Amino acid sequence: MPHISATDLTKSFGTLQAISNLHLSIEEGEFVSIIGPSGCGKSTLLRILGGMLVPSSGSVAIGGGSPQAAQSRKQIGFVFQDPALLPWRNVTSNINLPMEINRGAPSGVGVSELLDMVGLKEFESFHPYQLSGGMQQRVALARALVFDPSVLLMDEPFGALDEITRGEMRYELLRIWEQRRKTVLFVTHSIAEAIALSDRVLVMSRQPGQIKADIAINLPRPRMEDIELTDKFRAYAKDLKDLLK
């Protein structure tokens, strides 16, 4: 049974059909990216899978149950483009916020361990204004992992970063993923980012969104930045650009 699945998924907002008859299957521990034109329903799909939106028709399952059930069991972590850190809280208390809000939830990963994982141990007492954009996103990632979810849904988490920081962050994310091997669904507009991170890249069509291509990325792991200089990487980039035309 796939870890994440969607069958005949459709979502409409009034007369606007955002997603139409979409099928999706992701195995446990896979890192899968989604690319596609703006407005094709990538973020809508992520929110349906996370239990934040209800589909108009079709079925969705996370770990064999509903997204809402997975949410209630704290099996889904979210990371968005805006890290949404509380400015009056330091790094440690921002990471710990979900634990404070959900006091009855099962214990997850300790904050100290998360700080080590994301490389912010020396910045635990810093406030968001004292952190770079990349460091703020590391805090957001640590916060998403605080309950040790099995699924991580990421909606353009590096989209607001400058190109250099964005390049660094994708390999930081890979380093962290190698430690935990979460099932990741990652929305991005960057072809290079999708290739560098993923086991598979899903290409969505224009609205109403459907999965029009499923490209396996057969590059060795662990991956470092120099993989982007290889002929195979460039060949994947060309194929994906052609699919997006």
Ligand SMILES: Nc1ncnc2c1ncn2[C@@H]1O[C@H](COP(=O)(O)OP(=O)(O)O)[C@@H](O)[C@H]1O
The other form holds:
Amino acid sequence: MPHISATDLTKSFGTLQAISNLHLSIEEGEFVSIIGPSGCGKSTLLRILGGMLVPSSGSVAIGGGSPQAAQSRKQIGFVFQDPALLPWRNVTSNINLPMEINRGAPSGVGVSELLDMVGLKEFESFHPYQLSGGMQQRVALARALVFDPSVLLMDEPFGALDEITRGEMRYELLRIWEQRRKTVLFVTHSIAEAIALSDRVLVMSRQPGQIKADIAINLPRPRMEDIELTDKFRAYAKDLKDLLK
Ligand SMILES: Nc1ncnc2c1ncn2[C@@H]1O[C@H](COP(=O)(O)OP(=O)(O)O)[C@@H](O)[C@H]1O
Ligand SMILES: [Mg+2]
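What I would like now is the form predicted together with the named molecule, since the data block earlier showed the form predicted on its own; can you produce it?
Once more the chain from above appears, this time first in line as the rest of the complex follows.
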């Protein structure tokens, strides 16, 4: 059974059809990216899979059940482009916020372990304004992992970062993912990001969104930054660029 699936999924907003007859199947522990033009329905798809929006028709499942059920068992972690940290809380208490809101929820990972994992141990008492954009996204990632979810849904999490930080963050994320294999669905505009991170890259067509290509990325893991200089990486980049034209 796939860990994440969508069957004949359609989503309309009034007369606008955002997603049309989309199929998707992701295995447990897979890292899959979605790439596609702006407005093709990537965020809408992620919101449906996260249980924040209901489909117009068709169905989706997480671990064989509804996204809402997975969400209430804290099985889904989210990271968005905006880290959405509370400015008056320090790093530790931002990471801990979901725990405070959901008392009685299964305690997953301790905050100090999370701080270690995302490399922010020395910054635990800093406030968001004292952190760079990359560090703020590390906090958002740690917060998403606090219940130790089995699924991570990431919507352009590095989209607002400068090019250099963005290039570093993808390998940081991979390092963390190697430690704790989650099933990840990662939305991005960046071809290099998609290739570097993924087992598979799904290419979406223009509105109404459908998956028009499913490209397996057969590059060895663990991956380091220099993989982007290899011929094989460049060949994938060229294929994806052509598909996105
Ligand atoms: N809540 C909404 N109400 C109306 N239209 C929406 C809503 N959310 C998204 N849309 C529209 O659906 C389409 C897909 O949006 P979105 O999923 O955000 O695209 P992407 O993330 O690929 O850029 C766009 O045309 C957008 O304007
Ligand atoms: Mg979007």
